[in-house]
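Take a look at this single chain, the form predicted on its own, given in structure tokens.
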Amino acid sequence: MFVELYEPVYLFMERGGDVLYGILGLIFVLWLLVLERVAYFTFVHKRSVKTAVQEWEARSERRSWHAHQVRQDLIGKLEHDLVANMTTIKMVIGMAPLFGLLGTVTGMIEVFDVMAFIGNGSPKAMASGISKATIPTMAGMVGALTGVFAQSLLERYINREKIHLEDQLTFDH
């Protein structure tokens, strides 16, 4: 099976050229910065909650200017944590098509050296430098796109987050 699934992949990345395996990195750091803030979502934010709400709850007073200090502190905080990477992840999501722009750069350029050398009537052996243009841009179109859905979906669980946290340190009881 995985014989079968190996020889597309390898004719794919071998028609791309080299850049097409710097998009790959690129993909893959995107997708690990992803997967950490579900991680973050599922596992550790709750838990912060959790705690900031029990210190809220602590507290005998919670209407003076200083009880309200603490608890723009303790927002603060929990909001600062659910953004963290956000602005990485949208880098290397504007950084994806910058890269297929680099292969179409380079494939262009040894479409242009085959002219040279040949001259433009093979268009067989200007082939290979017409895939090394469009294959890495599109690779870097398709990973910034699949990064920008799960950039909006991450954007639209912080946001509701944030209005749960306001809601759950609240003044009176």
Second form
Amino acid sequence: MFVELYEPVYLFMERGGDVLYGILGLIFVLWLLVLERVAYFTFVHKRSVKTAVQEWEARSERRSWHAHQVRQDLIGKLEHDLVANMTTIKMVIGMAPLFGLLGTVTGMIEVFDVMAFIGNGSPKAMASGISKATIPTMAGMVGALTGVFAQSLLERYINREKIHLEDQLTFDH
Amino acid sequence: MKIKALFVAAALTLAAPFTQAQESLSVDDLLKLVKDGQVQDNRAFQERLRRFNSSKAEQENLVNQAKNDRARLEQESSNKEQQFQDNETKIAEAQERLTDRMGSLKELFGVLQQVAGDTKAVFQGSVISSQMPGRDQFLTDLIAVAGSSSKLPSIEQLERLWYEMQAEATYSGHIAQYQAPVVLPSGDTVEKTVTRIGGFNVVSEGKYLDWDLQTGRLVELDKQPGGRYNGPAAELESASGVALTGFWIDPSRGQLLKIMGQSPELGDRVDQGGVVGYIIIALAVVGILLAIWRMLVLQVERAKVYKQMKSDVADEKNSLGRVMAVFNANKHADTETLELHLGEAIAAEIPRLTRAIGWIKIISVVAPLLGLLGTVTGMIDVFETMSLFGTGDPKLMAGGISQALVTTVLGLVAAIPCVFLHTLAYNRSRELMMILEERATGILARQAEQQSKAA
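Next up, the form predicted in complex with its partner chain. The previous block was the form predicted on its own.
Full complex below, order starting with the chain above.
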């Protein structure tokens, strides 16, 4: 069962060349970060909002300059924790097509190497280089696309939560 | 009297060379001397004439003899010519008879010669020859025999050809281990145990060997295909008779392995990028060093700021501490003044945190652009070559194309770590900026409240 699965994946990686391993690692990191965000939102975020609200509600007064600054601090910390890693996710999404392009160019170098050795009459000999050029491009694109999808969902959640946070820390009842 | 004296003087002068010895030679003596000489010459002439006349007959005799000789030889030559022509006709007749008698056999020998030639080429190129050297000598003889008009190949030779071809086919299905001389990359020739896999490849000690046609030797390839391929080769060699091991063969019988050896190393590749390539590499190094420097500085600063957040005493050695000192100094001023002072203090800290990070970003953008520049200059090179030499030979265009592609690769290779490190450094600096801009006053306000509560 495992061997059957391993074989086509192995062949795919072999055809795509070394750059494909970079893209694989990149996509792995991307989804690790996305999952980290989802885990944070579901398990940690709610609790830290609750503690912030408790601290705010426990204050004796909520109108003074000091109170305003403390509220700003509470909201700022929560927002910062919300958007943590989002720039890294964006960076990884941006880097996936770059890796794809890198694969394209290294693949083309291989194609031209083959051409320099045995002329341009043999499309079969060039096939290895061409697959090394196209497969990483495709993999980079697919990786980036799935990442963009996840990232936009996370962004939407973060924006909603930010507005929600401001509402929860009211100045007075 | 005067004339006589002159004549004597002239005669004396003329006679001077030989009269020096006999000073007293007179004119009469001279005359006599001349006369004697005349008589003597005449006699010698007569003598010579007589001798010539006597030898004339002899000469004529010789001429006649030579003429006779020539006539005889001409006769002989014409005889021989006749004989030659007769023989020619006989040979033609004999050959015709031979052709008649051989019939379809003649065609057979033509085919035999051709097959033997093909087989010889196959044997010379086949790695099996490393195990059984000297097989092509028999074929060389056979080709000579089949090609000559005077000898016919024997049945034994025909059978042996058939046998050798069958043997080649059989051996190409075997994996064999034997001793053979191997030329190492250093140039030394060493006797080694080699393993031959059919007619495809030969390996020794986990290394692929190449069969060199010219020298008829096994040559260890300078550049081996790498661990993933060499490992199974070593396993195959040490495997016992029936064990199954995976092994990579080169189906082109060593051609692909040789081509692979010709592909340039990393250093050659970088060199193909030209000046633009080196500029990109320099930029990448600068970018990476900047990023590492900023990350170290910001990491230290971050640790100090987090320590400061927990302490009430302002430490002027970090940015939050400096803001705190300003807060403490203006604690009793009205809120507007306090906010102004705090804003000023924070604004003064920001450039220290964001320093050089913009440069990393710029490098990460400029590197691919430079790569593109290299691509375009490379393509210009290619088109110049094409306008000079046409598109026929891809090898001529290879220089420009490799420059174009290598600079693109270098641009990307420089951009990727720069983007990565920029994001890391930017995240660090943004975290600190956020602490200063959004949280600093809050933290200070909280600390102030706690102090007043405690007091």
